[in-house]
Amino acid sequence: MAVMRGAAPPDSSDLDPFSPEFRANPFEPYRQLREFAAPAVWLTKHSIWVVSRYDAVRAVLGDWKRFSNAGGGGLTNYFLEKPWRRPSLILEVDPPEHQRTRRVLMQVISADRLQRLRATFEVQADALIDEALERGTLDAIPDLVQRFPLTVFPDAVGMRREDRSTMLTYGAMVFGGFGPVTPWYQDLMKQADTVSAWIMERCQRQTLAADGIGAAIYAHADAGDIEQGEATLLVRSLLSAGVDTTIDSIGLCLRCLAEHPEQWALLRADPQLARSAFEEATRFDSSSQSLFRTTLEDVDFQGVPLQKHQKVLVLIGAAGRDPAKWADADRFDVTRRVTASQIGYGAGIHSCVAQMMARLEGEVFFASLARKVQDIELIGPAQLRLQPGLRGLSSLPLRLIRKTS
């Protein structure tokens, strides 16, 4: 990666955001991060320059000129180092080519679209969170939580209906590979090429329905906005990324609600505030605390020195906790209006381009939850994962008890 020319600037800092105590609960640090004098702090670990505060968060991935996607999504440099796999076509380049793919995915995934999808995922829904009150108590995360995006987004994408538990390997590859190699990775990896294989099969034309979205962008290909392998690859991001961060985002808003009955109670009386609180638990606990950026020439960025092809880390979650740009920061409310404002899907040109699809899940999963269950009681510890990569749960005991009126 590249380093720092010369001595380290003098807000620097040892956090180790990769870490399993930092991810364990990132929020004190987060505040320490964001308490320094400088918009950029150096992170003496690592070698990369760190923003945690909301309006400089928002400057870099504003900014695609001089902080660029093309170096990876993670720690590791593209233009310094080979990337395991291919680059994403649409997350990991910068324009015009982004714009092209981008384009593509913009339309297929229409409002119109997600219009006539509504009524699927509620049906789906409703049968995922009904069969859950019969057992009455479970763990929501693969009872329930890893269920429903499993189920609704790639039969939107016109994937065969199998298990598809391997998605979520190839998702932890993909997103455990944005931090450091560990142990833990490097044994993950060993199923790289069966998982990949297995991934890639599945985003083939051939084996995708003719209504769903992939078909959808084979069409643009047969029409010459991209090319036929290049329409592989976006059947494959739109799977690889379109699953695993909204099974996080929910499973942690579920968590939220658990532990904020008075929240949930609001949102039970009115279940319209389904898409609000999905939403804040977003900007409050997002799945995606960070992304990265890499610097495409030397930058003064608001008087801090950033030097050519140096990574940057972006802490959307420390963004979200801002107390100069959220009053009551730490605080989850339902009621909060934030969506015009948080910035859980990231912002600029390569903010999520299905983060509309993500909404469209969460607000159906809670105003159907909203709809038929009248408490829910936590029975045991929420555990984390703690391994580099999203920020999600692996298990969230519940008692779920059915409405009755």
Second form
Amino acid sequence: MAVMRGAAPPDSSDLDPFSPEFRANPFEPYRQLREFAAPAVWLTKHSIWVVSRYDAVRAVLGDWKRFSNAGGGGLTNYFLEKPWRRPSLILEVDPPEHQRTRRVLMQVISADRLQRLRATFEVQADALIDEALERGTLDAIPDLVQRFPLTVFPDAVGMRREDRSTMLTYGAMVFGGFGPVTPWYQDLMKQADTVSAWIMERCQRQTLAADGIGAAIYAHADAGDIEQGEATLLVRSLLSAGVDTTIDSIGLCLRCLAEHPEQWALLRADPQLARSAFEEATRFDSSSQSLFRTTLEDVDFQGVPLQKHQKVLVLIGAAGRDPAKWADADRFDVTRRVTASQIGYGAGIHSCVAQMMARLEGEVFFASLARKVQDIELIGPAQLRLQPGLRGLSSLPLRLIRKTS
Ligand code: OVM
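Now that the form predicted alone has been shown, please provide the structure of the form predicted together with ligand OVM.
Then the entire complex follows, led off by the chain already shown.
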């Protein structure tokens, strides 16, 4: 454990954000953490700092000169320990390196491309939801939710159609790797070599369709904006961050609607609310609950002394429920105006680069659901995945009843 300098010991807590108990219901411990007097609290179980109030979260995420991403996207401190995979060229680098790769991904995931993808996404969502309605009862996570991003996103990147379940195993490694090493993680990582090889093969130029986002990244390498090898790793970033995140966010939003019938009634009556409903779910309960930063120097953070090269856990999920920022923060309200203050995609220079793609997927999925479905009935307990990494459901047993009019 790092030794604190100075007289007063910091506010500290023995809460463990990676434990199954915390993850089963994070919103109560989030409240406890927000209510500490200090804006940053020392977590004794992991020897890391945590920030959880909306303003403090925004302050950290806006201060890339002191709160670095080069120390790694998770608990592992790359300044002190070796990462399991080559660091991401966008998530795990600081300016100036970051701007070059960020610009490429911004350009290839353009508003124009999203506009062109919309109709394809709609066809897929309609087909999957029709199929679900024909079944009537289903486990909505494997039978419906997973299939949507797993189809439309890799298609948009330009991956060939095949069994894509390895992508979910890889996603579990990437996001699980942001947490502490547990027996679950060690067992999962027995497959790391074969799974990484499978993914890296699909990042190669010759395996990607000519009209996809992947090929567009390689075109930037041809233009000299990045190296060829960097293009390969940027495709890897898309395949790492682009599937599980939206699966889990759509799954949690679907559960919100099943558990709030009056909110579902509003959406069903007006499918144009789909984008707003998904935006609200991204605040209220979504896949990305936390991010990491690492201090580059000794930092005075609003009066709290943080030493150099310490990990800071940034609880964006807690910021999304901060009553100092949001009226009625614990209420799920599909008409709430969230977007301008949204923190669920992060903030600052590293805010989710594909957030407009995520919003498009969510909007299209829930608009189709609102047009086609009358009732969403929970017919069994939803199951949360309790391993570290993303927040999401492994099971959501539903009965879906088709609209007749
Ligand atoms: C990457 C990456 C992986 C996971 C998450 C992420 C939230 C990025 O490989 O760049 O951003």
